[in-house]
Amino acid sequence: MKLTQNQIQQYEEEGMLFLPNYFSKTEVSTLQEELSRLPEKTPGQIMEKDNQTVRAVHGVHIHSKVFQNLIQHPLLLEPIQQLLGNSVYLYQFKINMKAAFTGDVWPWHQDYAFWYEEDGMPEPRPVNVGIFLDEVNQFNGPLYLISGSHKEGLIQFDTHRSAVEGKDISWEANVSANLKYCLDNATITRLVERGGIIAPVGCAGSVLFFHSNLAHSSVPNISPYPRRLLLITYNSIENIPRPYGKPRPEFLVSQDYTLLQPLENDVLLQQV
């Protein structure tokens, strides 16, 4: 599937491109099914703070051939080429579970900060790409975005004192509730009053595609509907980081720099 000029414009414009209806319910329902297939466990799992919710699986494509297939699936690599160029890899795949009554919040950042400072990543080229497993609506956390904030690069941000004091400096800091890199109220604000907030909200099968510097966030979940969220980001290889330590572990940020090519349109379909 090729995106429109307009489309391509659209996304440069607001660093943003919400697509309902993406996928189809059997290609849902797929995935659906492979994700309730996975380990209970894996390395890569974060929890809620009760210790007992699932806040995010990442890196579960390693142990699933059908999400390994859904990376390059013409419908996601196609438009993904056009935005970044052909010779593209993949850098992260994961899950945001955002569970019924118990997921909690996303602060305000921006993917990129976390990126540059963690991984050494030398531009914020690449694109988030955020399929629907549920249907997302207004009351279960929908994904909150500032129409373009990308512009505005790298902003300054606040580093959570849990990571200032020493404390929480592994990878889950990064991912879970405090977030390690946050931007400040009065920065949210600025950008809100230029750009507002757009919340997508559709059926499961739904797609946004996003950019690595735009300003996002998440309400926590006290609806009785899950709203989990697959993530995959893609990255140019003439971005590739160059970790100024010890990299973050493969299941985190992908060190498998294979170029991605699209699969059969029905690849997804082959697997029922």
Given for the second form:
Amino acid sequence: MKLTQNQIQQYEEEGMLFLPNYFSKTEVSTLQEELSRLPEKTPGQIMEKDNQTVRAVHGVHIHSKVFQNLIQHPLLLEPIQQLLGNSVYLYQFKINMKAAFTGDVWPWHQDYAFWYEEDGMPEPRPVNVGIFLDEVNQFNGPLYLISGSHKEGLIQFDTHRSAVEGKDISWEANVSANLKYCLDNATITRLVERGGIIAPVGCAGSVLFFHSNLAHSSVPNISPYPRRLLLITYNSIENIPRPYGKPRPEFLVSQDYTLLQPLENDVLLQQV
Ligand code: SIN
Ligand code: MN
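Can you swap the form predicted on its own for the form predicted in complex with succinic acid (SIN)?
After this comes the whole thing, all chains and molecules, with the earlier chain placed first.
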């Protein structure tokens, strides 16, 4: 599926593009079933503060043919190649669970702050794709995004050292509710005055493309509805990170630079 010139322009102007009802019900069921088949514990799993609820899982595509097929689905990869060029690889794959009643906050941030600081990524080129695995409504913690904020480039951020102190595994500070690099209130006020907050809602299977410098967040989910969001980040092969020290774990930042090519349209409908 190719984006129209208008859609590309909208992505460039707003830093995001929302496509409601994008995958079919059957395709969504395939993804939900694959998620339910994951082992109870995976290396890239992070818990909420209660230590009982799974907050997110990272890198679970590595052992999943279904998720690998999703990454190369033409509905995703064709638009990605229009936005990023033909030579793209997978940078990150994660599923944020935002569980009913307990799914916690994501403070305001730009993703590129993490990729620049932690991974040594040269440019803010990656495109995020969020796939709704549940209906997202006004109650279950939809993503909040500030339209046009990507045009500011990387904004000065607060580093929350407390997020890492006393932790054995520091990668957790980049994905926990106590996030390491956050935007302060004055910055958010200024950005919102200009662009306003957009909170895309829609049925499972809806898809959101967004820029790596777009300011975003989400509030805790105190509703009875889970809000599982599958996030795939694509990067250009010309923008491979050059970490200063040890690279972050493979489940968080992929070092598999295989170029991705669109598969068949029905790839999620085939038996694997
Ligand atoms: C993210 O910033 O990774 C997503 C936040 C969310 O799932 O609400
Ligand atoms: Mn983010």
